[in-house]
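For reference, the chain that follows is the form predicted alone, supplied as structure tokens.
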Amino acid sequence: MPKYVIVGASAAGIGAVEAIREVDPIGTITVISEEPCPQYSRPMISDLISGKADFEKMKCRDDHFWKKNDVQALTGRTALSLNLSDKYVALDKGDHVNFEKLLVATGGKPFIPKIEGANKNGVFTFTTLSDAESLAAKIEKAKSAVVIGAGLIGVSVTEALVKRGLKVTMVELQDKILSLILDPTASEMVENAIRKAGVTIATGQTIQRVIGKTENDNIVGGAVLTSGEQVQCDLVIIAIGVIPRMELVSGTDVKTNRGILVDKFMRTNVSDVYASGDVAEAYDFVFGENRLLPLWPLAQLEGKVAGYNMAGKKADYLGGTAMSALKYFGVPIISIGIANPKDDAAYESIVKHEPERNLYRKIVLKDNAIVGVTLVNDIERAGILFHLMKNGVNVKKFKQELLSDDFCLATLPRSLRRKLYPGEYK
């Protein structure tokens, strides 16, 4: 009988592979996995469809990964139910595999909302390498695509679409895009440079019905949108976001709420049973809570510290928080914790826009400690900003120079530099 199970081998699992046999060489492993090649970097998906990169710049860990760490590798298998009681994954074709301890990592799965005609050639999603496989293969022949979703997910499509030479409309329920990472004034800043782009972009609507070619029914040829708007297009890609896939737990006695419930130790409320990764309600600093905050460097950490305590080795998560770097349309920016405070009494926003360098900051705090940081065409700083909001530095003293041009180390009291970096400064 396996000592180790993990159910789902991409971020997280990969994590907690690594740390359990960092304390335990020998105990068993075995990683069940949907995808027949499970470790490769899934933001680097839109790289995939635009041609900056194939699947091996893909590939996160080598071919020999598994064997390498004497893991036994299930790929291309589903675990489709847990029976706690006598300690098994019950899997497709039949089979189950006992464990000591478990790991659910299944990560999330697309958001699909019930759209009329979403079944016809030539819808996709956009979360896996099948999907991203089954997309670039009908590139070749569309001229034209449509992007349901303008959230990180929808604005990376888009953006590599664009670059294999389709003229893509983005169609968005809410007023503005990446309205949960960007505040309005840096969402239009990143708007305006997609528009340059030639891309349409529809806020405040979304997809009513996806209609078909006028000689085949069954194959994409529009879309019409809410408003009664009519788009011809070859692709309909769904882009909305991802939702926890709770399956392999639902009926068990393992809580959930909008993810699996863990603590600090990345345990579940049952014995034996660790979580980690987009599946999971892990803490949030920012707002001393758990959150869904399904991330990539968050997963991959989640599942060490759920490998270490696998494997007898005591570790706390200390937690993370919504954080963004990314460049699109030309566009560098860095969003990390709250973006769009609701309670403004209870927050303090400090902005410096430049428009005529189409530059943008912002920095918002709560009880004249950092909770959001919001940096667009100018991010050289974010290392120093998010290490003083990691560390819940009071900022008061020196809040008005967060945003001056001559930002820097320096700029910081020398205790606080002590603090912050005992190795650096003494």
Contents of the next structure:
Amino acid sequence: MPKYVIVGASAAGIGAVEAIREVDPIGTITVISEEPCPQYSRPMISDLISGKADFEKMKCRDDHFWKKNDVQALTGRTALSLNLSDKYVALDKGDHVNFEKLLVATGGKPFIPKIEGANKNGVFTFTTLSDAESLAAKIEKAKSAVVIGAGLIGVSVTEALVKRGLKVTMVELQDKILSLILDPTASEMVENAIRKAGVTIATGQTIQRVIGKTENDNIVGGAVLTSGEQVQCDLVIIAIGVIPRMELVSGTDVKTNRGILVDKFMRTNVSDVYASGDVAEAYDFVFGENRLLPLWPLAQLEGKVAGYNMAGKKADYLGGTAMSALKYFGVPIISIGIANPKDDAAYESIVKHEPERNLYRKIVLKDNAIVGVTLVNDIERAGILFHLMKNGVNVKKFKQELLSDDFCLATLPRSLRRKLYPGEYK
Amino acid sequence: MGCGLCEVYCTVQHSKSKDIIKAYNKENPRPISRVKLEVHKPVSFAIQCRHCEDALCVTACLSGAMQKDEETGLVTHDTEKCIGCWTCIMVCPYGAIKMDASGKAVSKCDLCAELEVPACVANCPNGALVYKEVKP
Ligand SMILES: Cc1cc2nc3c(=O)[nH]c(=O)nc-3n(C[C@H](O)[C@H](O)[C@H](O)COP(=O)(O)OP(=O)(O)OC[C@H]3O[C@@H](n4cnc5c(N)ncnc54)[C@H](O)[C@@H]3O)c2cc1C
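Same protein, different condition: the form predicted alone was shown, now please give the form predicted together with the partner chain.
Every component of the complex follows; first up is the chain already shown.
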């Protein structure tokens, strides 16, 4: 009987396999993935559209990954339900797989709002390889597209479509694009770059309905915004966000909130059942609570922690936080933690904004510890700030220097440097 | 002492010509140094990838370009696979990863794979840079 069963073979599943094999070289591992090809970089599906990457380049591990790790990979197979008392996963086609330890790493699925006409040919979601392949197949003949949602996924698909020569309109319900991860100033800097690339941005709006072409109503011909304005387009891409895929655990004893609840070992409330990645609500050290953070590095790290614990090596998840690195439209941005602090005297924001250099740095402090970092266009020292943030360092004595062009490791007081980087820089 | 020779020799070592004058004057884009001289007077030191045991950049990498070589322990970076998403830059606690000259990928210390002793170490006039393995 397989010792370890993992449902989902993306960031979290891969992290778990690697961790299990570090600890347990022989215990059998079975991975179940609905997608015909597991193991590719989901964030790279926009590179497939733009032409910057082919499928070969999208593989985030080499071709021998499953074999090398002695994993039975059941690809193109769906886990239908769980029996937690008899400890097995029921699969499509009627068979089932028993487990000793189970990891639910089922990730997220696109959130699709009710929009009239969304069933027309030419409406796409954008989360999987197969979404990207279907969209790619339509691009040659398309001239224009409407992208619904100007978050990370919306911006990434917009850039790819622009590179393929399409006229794109982005529609965003909030007043600002990327409003979950950027403050208004940083948002505007990207917005300017996106507009310059010829994209129309309609904020404070959504799509009322998708309309067909005059010659064939089943094929997308345009979209009607809430304002009533009608935009002609051949494609509509829904990129509003992802929600955890919890079908598998619903109806079981596994506790959920917006995602599956886990402790710092990535265990659910049911013994021997773990969860990691976009499907789980893991710890956010800035907020001091568990919440959904659908990000690749965190999914992989959570998967790793689950894997270690499943294989019997105690490992804690120290927590993550919102952390986005953006490369789109030629504006490098890093945003970590809180970008838009509440209007509350507890938060202090220190800012350096030099529009002529297209440079923006903002650090949000609470009790003199960093709880938010936004860097636009000069991002190379971000990791040092993140390290200070994770360690809750009191930066009172040198906080203005954090914004300086010359900020670097040498800026930190010697005693602090020694403490944070043991064994280095005496 | 902050002479910056480590950066010069790193740049040359990672240039096409491996010639100091050509590397600085002729190559376009000019190769970048993967070691950084950090200066905050009177403190100065050189910083480059530490090839961390538990490398955050490897777990964070979206494309699989950043890998930990199980045999050598080196953190290797495959420029061909890199998509320049800057996620590794975000998580490196040393700030030791840079954007490369193309602005489309990152670049970091490879310990001068083809040399016995990395160029920055070999050419440090002060013996400030040493090359040794530290067991975790
Ligand atoms: C276009 C795009 C751009 C992105 N850009 C970034 C970025 O720049 N930075 C970043 O940090 N994150 C980014 N993300 C988010 C990142 O991709 C996710 O956080 C990450 O993929 C989560 O990994 P996961 O393993 O939790 O789940 P997923 O990647 O969602 O994978 C889950 C897998 O489980 C499978 N599965 C689910 N249910 C079942 C079942 N019942 N049976 C069998 N198989 C099942 C699914 O088919 C899927 O293959 C982006 C995402 C997209 C779509």
